[in-house]
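The data below hold one chain only, encoded as structure tokens and taken in the form predicted on its own.
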Amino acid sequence: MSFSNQNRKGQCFKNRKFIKIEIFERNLMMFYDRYGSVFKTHVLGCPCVMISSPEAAKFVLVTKSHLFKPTFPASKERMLGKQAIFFHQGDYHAKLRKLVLRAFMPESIRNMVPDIESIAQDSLRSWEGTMINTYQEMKTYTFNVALLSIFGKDEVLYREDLKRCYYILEKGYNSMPVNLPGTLFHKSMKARKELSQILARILSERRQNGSSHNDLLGSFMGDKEELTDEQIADNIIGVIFAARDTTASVMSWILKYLAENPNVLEAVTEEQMAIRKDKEEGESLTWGDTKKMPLTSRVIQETLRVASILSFTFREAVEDVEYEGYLIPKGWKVLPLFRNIHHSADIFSNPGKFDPSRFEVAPKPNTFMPFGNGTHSCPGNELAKLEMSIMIHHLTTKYSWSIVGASDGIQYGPFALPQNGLPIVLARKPEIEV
């Protein structure tokens, strides 16, 4: 129900209708058009307040964030681990966020550029001349980058075991939490236990070696932080989850939008070729090179806006909260609808159009939140943008691609994806003088 000046101070939201979360994902704008920027409904049986105005999103995520705790399905909490950063707020959350930021801040990830570039090049070579599922292949790319950021160059020692366990684990993220033999949840929990055992072995080996590391695991293991092995394992698994599917989804949409907008693709290619022109044959990209990609950066931003991979986020009121004369009762879910904000014609002109030039001017505060907002915003956003920029550089300068089949549909897995994961055929461009 929309806010109205005629409503009495402190009144509760009136009920709307019961909807399933999948239907809600597909009809964000329809509900906005029908009920306004704030309304109440039910999602999976829970009373929820949907908000899609920048002011209300700021209230929930920033100004009064301590009154709204993050909340997730029970199965996901058990699989990622109850000590993971997503499920907490207050001092423990602040400490974890500081540790993650320390490993993912620009000063820390700048030295990763050659290694990320090597992963990107290896990935592209393996895709040449075949039809691939873009999303699935990008998941492998982002998984390998995530392991690099967590374990540094040691990741090659554990990659296959970690991959095997994690790929089983992820299949049960959205399953019913019924831990009986034969169920997806049971198989996932077994994989999670083995994953924790692998992580415990890595921790033990590092302690025996006594050497320091600048990766995320090294940040978690700092003596002053006094995190338990369980806390470290939960947060490592959580970071892999956060770093993988979302970035892979964005990369899939980038390839789709570039293929459908040849003028933009040509301009991005020219920008990237100018960087390549200044390099010796075989010379790696540098951190400085990644800062010479303003158009590429705008393409990433516009993709994040149009695709809105993170359509919404769940919060739960920890006490009765009053906002603009309305009462949000304790225990109710509150969902800031990022997709609605990103597609509001009042904020972005012609919002359905893919137009990177709109980001030549910075958007107004709280109108562009692809990585969330406030204390729970994604601390790995700089790494995500870096790995996307590096992949785009090599894609546009060395390859061409064509989409196979229809590409207009959207599916959810659980994030918004191009239809069928965007099947493409990737071909190497003829070598040219640069």
Given for the second form:
Amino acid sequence: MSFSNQNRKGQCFKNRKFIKIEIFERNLMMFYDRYGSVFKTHVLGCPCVMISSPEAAKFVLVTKSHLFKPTFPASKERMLGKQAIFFHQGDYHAKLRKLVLRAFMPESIRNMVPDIESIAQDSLRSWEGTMINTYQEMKTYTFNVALLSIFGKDEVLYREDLKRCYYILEKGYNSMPVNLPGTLFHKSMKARKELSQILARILSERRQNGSSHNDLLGSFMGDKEELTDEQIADNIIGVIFAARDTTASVMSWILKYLAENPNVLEAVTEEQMAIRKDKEEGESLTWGDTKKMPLTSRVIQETLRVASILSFTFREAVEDVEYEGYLIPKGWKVLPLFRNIHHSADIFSNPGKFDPSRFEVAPKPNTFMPFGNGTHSCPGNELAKLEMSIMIHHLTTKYSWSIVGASDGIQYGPFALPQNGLPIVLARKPEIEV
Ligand code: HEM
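If the structure you just shared is the form predicted on its own, then what does the corresponding form predicted in complex with ligand HEM look like?
After this comes the whole thing, all chains and molecules, with the earlier chain placed first.
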């Protein structure tokens, strides 16, 4: 049997040249209701198999991951760089993954707590008393933490130059790949070139100094079979891309859900105050403190589930693959739909409700995949959770915030975002004895 002629078909996107991602995302849940957990459709004329069952997602992402390669638009590949981790399978991917995981495993990031904390405190101070666009400001926070994880404490030396170039580069991520003077894509490619030059300079300074570093750049440079400068640059730009907007988007949803659920906010604040209680004024958080935040961590999990900011991912069958009697022909796209799994009433009761207590019991295997699953799952998930916990600690113990304007809508930029990036006013709480 083949999906192409035997399976139910939902061909709404046929003949549409351009498709707005939000329309696509909204329709995914509807498709699920109509066609079931595995069905075929067309996106921009390409045949795609949509997957909303935990078992089928595991088949594609874990058990038979070698038969499904990641696939991205050509423009993204050119912007991030062809040699970035996302685009590869096999030995080169495994080597990069080992180096990235080495820099982001708990043992490596535990020493970053005081530096992340001071980035969080600086950010919060700069937002005090003004109306801010939560998403935009969180992007600055997550950008600075990403640079810290890549360059260690040296990051402040390069922050402004890297920021200037990266901010131009990102504007072209979703542009048409037309490399003519004046186009967004052209400006982005120029900024990318400059970014590579800055990175080459940093690499050369480090080689001259000869000192070793525990950050991501140190991990890339320390590999016995050395990576080329170009491979390193592609992967550094790739990690900034993977780390920044994702975490900023989740942080924005956390602020929204906490503001809308005062009981949860109060309980989180109590949990965080209990950590402050044993500390002197101005004393830093420790790695151990960040492990004493069970409710905060359930709030993060529930936000990841409800918001499902990465609604789905793309794979392509590298050969004909059979799944449960169906044939997925070589070259067909396969999309595991994380959001549909996270919003299935068969898996999570009352799925639209924000209820962190549901995570008091661990979810069943392959039903909760905010960081993906298998070979390409997110190597930065521990860092993301750490920087979110530290921000929540300072936010709830020292500040209150209120949402400005309507907050019910969702935008895609490209990740799911609260409407208008969630404008808020942040105010310092009066000092209280703890
Ligand atoms: C809350 C924030 C984040 C979310 C929700 C998230 C989610 C994901 C997901 C779902 C994937 C797998 C995509 C796929 O299978 O196609 C992924 C991959 C990846 N993420 Fe994250 N991520 C987050 C933060 C981070 C951070 C902070 C970093 C780095 C510091 C990072 C680095 C990466 C990298 C390098 C990959 C590619 C891995 C590979 O291809 O082997 N992510 N992320």
